[in-house]
Structure formats: structure tokens, C-alpha cells
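Consider the single chain below, provided in C-alpha cells and representing the form predicted alone.
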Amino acid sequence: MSDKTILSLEGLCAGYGRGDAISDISLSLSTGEALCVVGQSGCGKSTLLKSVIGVFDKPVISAGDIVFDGCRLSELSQKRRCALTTSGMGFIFQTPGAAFNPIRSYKKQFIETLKSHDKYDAKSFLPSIKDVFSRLGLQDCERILASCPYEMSGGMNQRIALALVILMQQKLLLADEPTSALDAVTRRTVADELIAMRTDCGIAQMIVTHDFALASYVADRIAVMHCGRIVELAPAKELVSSPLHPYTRMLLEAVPALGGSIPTFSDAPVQSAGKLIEACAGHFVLSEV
């Protein structure tokens, strides 16, 4: 991990004009560093990521202030920030398809998307594709590439755009829920992919999640979100082995327990045929048919 800081929060608050949705939201985040923001449903943890990108559905910012990559965005006109973060920024949404048109094909958005940013040759186009989608486990370039979003899984969609953040060569990804509408065996795949884009290509990840077992299995930190405030911050191993706010132990100790401890990812790998995942709260429990 590198000790370049590429984004930091400077008691950061902001809302939709009827009082903030989070308050005094102070964090960094280092080129190659994976960041998890843990929290219950309506405590900010989306708006958190829509301030930062500032793009669609963007909150008002009341107070504090983003640096990313060394620019102050608030001293930024509107079309200026706009340019930054779409280039420097990737966005993974909880609904994997959300990132595409769902009847136009993939090569048409990536060309498309590679253009607006002045980073598409069409001579390494498809060399460079084929590269991203074999680091990624994506088979026969082609025809996924002829391919349109409404014909593919959800995890399928949900790689395809991690593809695309490599290629368009972002220093950060910003990722709401990116594995809870995905199955047990996907979720896991996509996990192991945004560790590796973080190790080799050195994109850092800010990540919002109420899923405790993927926080613990990605990020390098955790910070648990309470009431639009952060509560607690920590490496993760060390918050969920030794957790210090009451909340951050109320949310452990609300997790389904394996053995008497968090599941992770490697609890819940490939099931045989006879047993049962049941989804609970995000986390898997197994049981015996």
C-alpha cells in the first residue's frame, strides 16, 4: 500500500436540504488502500459516497470539504469537478446492471465511455480488453463484448464494470453494496476481484457495505457508521476482533456466528448440493437439508 493520500474528508457534512444526512466526516484513504464504511441501512452511508463522487444524486455539502488527488473539489467549478471525478473515479452501484444501458452492447458503451474521457485507440483497444477481462476470470473477450447487459448475470455485470474501471485507468473506486444482490459463489469471485485491483493496479476503494464478513475479508480499515457520524474507525481485523464503541459490538454481536465467531468468506465457499445458504442479514448461515 503506498502512502500517497488520494482522497481525504475534511469534516465533511451534507444533506438534501432538509438538515444533513452526515455530519463532520473526517477520513483519508491511500493509493492502493481498501476502506469499508459498515453501518445499518439510513445511517448515510450512500450519501457519503454520492458527496464524494458529486456527480448524480448529489447532496448539498453544508461544511467541510474533498480533496482527491491533490485538488481542493470545493475551489472547482461545477464542470471542472465534474471532469476529475468521472476520470478519476470509478462508481459501482448495489444493482449491478445500473452501470449500463441494458440494450446497447458492451463494446459500444466501452468505446463510448473511453472517448469522452480521450482514452480510447482503437489499436490497443481490444488487446487491452482482453488483458483486463483475463485478470478478471472473464472468458471469450468477444463475445461479451458483443454482448448487451440484459443478457448477462448479475455478477457477470458487476465484473464487466470493475473491467471498466481498470481501463479507464481510475485512482479510486467507489462501491455501494457491491456484492449483496449477487449469489454466494459470485459474491465471493467479485470479493477476490476488488482485492486484486487494489494489489496490482493499485485503485483505491471506499466501500459501503452492513456486511461485516465482506469488510473483514477486503478492507485494510473499517469505519462503522452511526447516525450520519463515524463512531469508530480501526485496522480491520483489530475492530472486529476488539471492537471499542457499544454500536460497533451491537452490530457484531447481531451477526449470525459460525463456530462462535464472524463468518468470512472462506466459511461460506462452494456449498455441496446438501446444504442450504440462507441469506440473514447479508451474512450466510449453513444448515443441513
Contents of the next structure:
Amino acid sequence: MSDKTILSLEGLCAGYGRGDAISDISLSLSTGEALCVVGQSGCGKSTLLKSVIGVFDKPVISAGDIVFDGCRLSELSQKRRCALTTSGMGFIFQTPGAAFNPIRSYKKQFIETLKSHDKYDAKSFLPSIKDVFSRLGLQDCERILASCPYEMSGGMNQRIALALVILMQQKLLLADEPTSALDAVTRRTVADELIAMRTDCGIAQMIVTHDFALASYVADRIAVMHCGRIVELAPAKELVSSPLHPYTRMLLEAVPALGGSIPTFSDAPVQSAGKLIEACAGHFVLSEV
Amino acid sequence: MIIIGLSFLTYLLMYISPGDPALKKLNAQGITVSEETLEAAREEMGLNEPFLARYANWLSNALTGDLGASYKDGLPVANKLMHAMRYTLILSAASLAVSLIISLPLAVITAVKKDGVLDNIVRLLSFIGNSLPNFLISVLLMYFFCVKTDLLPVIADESVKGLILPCLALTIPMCARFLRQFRAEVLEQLGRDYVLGARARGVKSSVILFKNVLHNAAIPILTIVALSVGTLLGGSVVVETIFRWPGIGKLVMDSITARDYPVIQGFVIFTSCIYVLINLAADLCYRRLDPRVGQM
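Got the form predicted alone; any chance of the form predicted in complex with the partner chain too?
Once more the chain from above appears, this time first in line as the rest of the complex follows.
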């Protein structure tokens, strides 16, 4: 897999009109790399994803820039920016069934998505979908395509949404808590599919999750967010085994273990100001300079 | 069952309301009423029978299409209703078509361009249209188009020109109501997750709007239209009376004034049948539009 940088965030600040919900976010993502963003609810994880794709009315980027596939997005018109991001980035919602029209067949929705990007070919449509579905463990392709999202389980909808990302040959997957609604077995299946997507298809991934277990399983690197800032960014194994920032330690200590009691989470204030500095090779931590 | 229940209630109301139907019938026919004549008329009309027997008799006749004869002119009620229905159908179809042609595209445009100049203007006009009572709109239309400009006839005849004013009088408030309701439905759909999902997938705005949003909004819109069709076919009493439009609303108003009970009773059955049929048609359409409905 080539090590080409597919996405760079440069001091990104964005919000919903009353100050910034995320600020000074800088990171980069290479082809085939998976980055998990973890943190408490409300820390700005989803805002970060929405800012990157940029097709929603809000959040609004107030400072900084995004470079996607060599294009500086601030230099593009909103129309061209949307065309570039939606053709190159796949967005998986927390409840992927809800992100599709619940009463319209998957076939129609796949076709209208592909047609919107001039990627629809009537002859190759069914064979290529069958191929992608079988890779994702989805049997009975024609029945699934004829079904509506409301008829599918959460896990099925999740995999169908992933199938569209592969089918669209997108370069980056943005996933907002992709396993939050799944049982343990389906969660494992989806996690394996995420790994396969990046190893087999080279699709870079930015995955927002609360789930440290998932993050350490699928990600190359983990970024920990707190109060709209990245407080620590490191290779997944290193961050889990030797966290440097007090907030990361608190988060890891709060992860429940099987057979144990549910740990309490200290709400003592932790530092979320300063600058991200490289403490050791590839391990960045927020530090008061 | 609904229709039979309604017919029973109406029959009961007629039964307990003051006044002797035999006396009213004889008076309406200009006959001098003596005690013997009155008694003979009562016997002939079956008024000396017990209530339930009279209702059962009326119901069995009604099931064969015989709704009795009018007290006023002795004509069969069914014929009178069918004749008036023809006019009501013309007026209803015209006003519904105009209302939908105006309100549907405007509601979609204003929902998509929410808070824009057009949206604000349309919302203001819709508010005014909703606030004005039907009789006031009719009188204002008459004042401007008949008294001031003499463009249209005061009393509606069967010509297209005669149809314009009663049609407008029904269209203005219906259009205002449709606009508010349709706009709200489209706005609600535009805020749904599937629209955000489609936008994130880069689906063209026109495809999102016409193939997804409007299709999903069609279900509540259909409910609103179905209710309005039921009301329209029941006859607009005020508009038909003001413009002397010989529809079902005017017929029932005249019948109430003359206490022509068979006509009123027939009207209730007729309109309740219309409501039931329209609701049935709407239910069948729901199943076609939303596959979830059939599975509930």
C-alpha cells in the first residue's frame, strides 16, 4: 500500500455559531490507514467528521483548512467542494439504516447515488455489487437490493452502507460510531470488515467511537479528544499501553472489564489548552508550552 | 357499520326534534289541514309505527337505493341528491385542482428556500387566507368582481364564468391551508436523517427532492387532501348558498330551512358514504406509497 497522504487537517476550527466546538485540529491520514477518534460525548468527535465532509449546513469552519486528495478545500467553491468530498469520502452514520430512505429499495438508492457521480453502468452494476456483498458476507444480493432499509437489521444496514463505500471506490471512510448499535458478534464482523476495507481496498478511515476495544482493534492510530481539542495522538497499541495525557488515562481507567464493577470516571478538570507536541516518535500529547 | 350507526343517530335526532312531519308535508303542499287529513297523512307516512319499526323500514328501503320522497315536492330524495351532487362535483373538482396546482409547487419551493423572500410573502398570504372566514371571502369577491367591476355574475350559473367566483371562494382558504400544511410536511422530511445521508452520499438535490422527499411527504399530504375532498363533496353550505350554486350544500341548507327530513337524512347517509369511500381510497394509496403500512 502506498503511503500517500489522503487527508490533512491544518489547525481546523469549526462550530455551530456560538464559538468553536472543535479547535486547532491538525492531523493527517494516509491511504489505507485507520485513525480512531475517541472521547466523551460532546467532545467534538462528530463535529470533526461533519466538518471534514462539509455537506451539512452546520458545523461551519471558522479557521484552518482541509487538504483532501491533494486539493485544498478552502480554494474550491461549495459546489465543487461537495462534489469532491462526496465522491471521494464515504460517510457512515451511527444508525446507517436511518441514513437511507427507509421506504425506498436499496437498489434504487444505490443507483441514484452512483448516477449522481456518473459511476453507474447498467451492465456491471449487479456483478460488481454481488462481488462486494460477498466480500462483506452478505448473501442473496438480489433480495437485499429489492429490500428497503426498514426491513433490515442494524448489522445488515451497516454492512450495506459499507458496501456502497467500496462500490463507489471512495478513498476515505468517515464513520460515526459504526458499532454503537450492534451486538458483540456483529460488532466483531463489522470491525473485521473495516480492517479488510483498508487492507484490501486501501480505503483510509477516520472512525469516531466511544469504544476503546474497537479502536485498539481496528486503528493504526488513536486520537483522544477532549473539549474540542486533540489531547493525545499516538499509534493505537502505544496509546493504550502507555498513555501520556491524564485525560487519556482517565478514559482508559473508566473502561469496564468483564466480571468487574463499572469504574467511576473522575470529572476533575483536565488540561485541554496548549499545543500538541511530539513526546516520542509518532506519539503526540497536548502540552502547556 | 359506521354508516348504519350514523343513519340511526340521524334518524333518532329527526325523531326527537320538535314538529310533526305530516303537518310540515301538508303545509308544504299547501293543503288545508284538518285533524282527519293529518291523521290520514300520519298513517300514510308510517308515523304511527314505533320508532324502531320506522327506522328498520327506512333502512331496508335505503339499502335498495330508496331514500324516500321529499316533503317539499314529493320527488325521490336519491334523485335530488344525485342532481345536486353533479354541481358539487364540478365545483369541488375545480377548486381542488386549482388549490393543488398553486399550493403544491409553492409549498415545495418555500420549504426548500425556507426564510427566503418568497417564503415570507407566501407565509403572510397563507396566514391571511387562513384567517378570513369563507363568507367574508365570498362577499369580498362579489364586491370586487360583481359590484365594482361587473366582470362576473352575482348568481352563479352553469357556465364557466359562473363557476369562477364560488370556485375562488373555496380555493382561497383551501390553498392557504394546504400551503401551510404541505410546507410543514416537506420541511419535516427535509430534516430527516435520510436526506442528510443522501446529501453525504452526493445524491443530486433534484433526486433527493423529487424521488425521496416528495414521495415520503405524499403520505401525510394525501391525508390532508382526502379530508378536504370529503369536506368538499359534502358541499360547502356557505359558498353554495351565497352564490346560489345548486349543489348539495345548498340543497341541504334549503331542506333544513323547510324541515325536509327525508332529504336531510339522505344527505347524512350520502356524505357519510363519501367519507368512508374516500378514507378507503386513501388507505389503499397509503399501502402503495409506504410498504410499512401493509405490514402493521
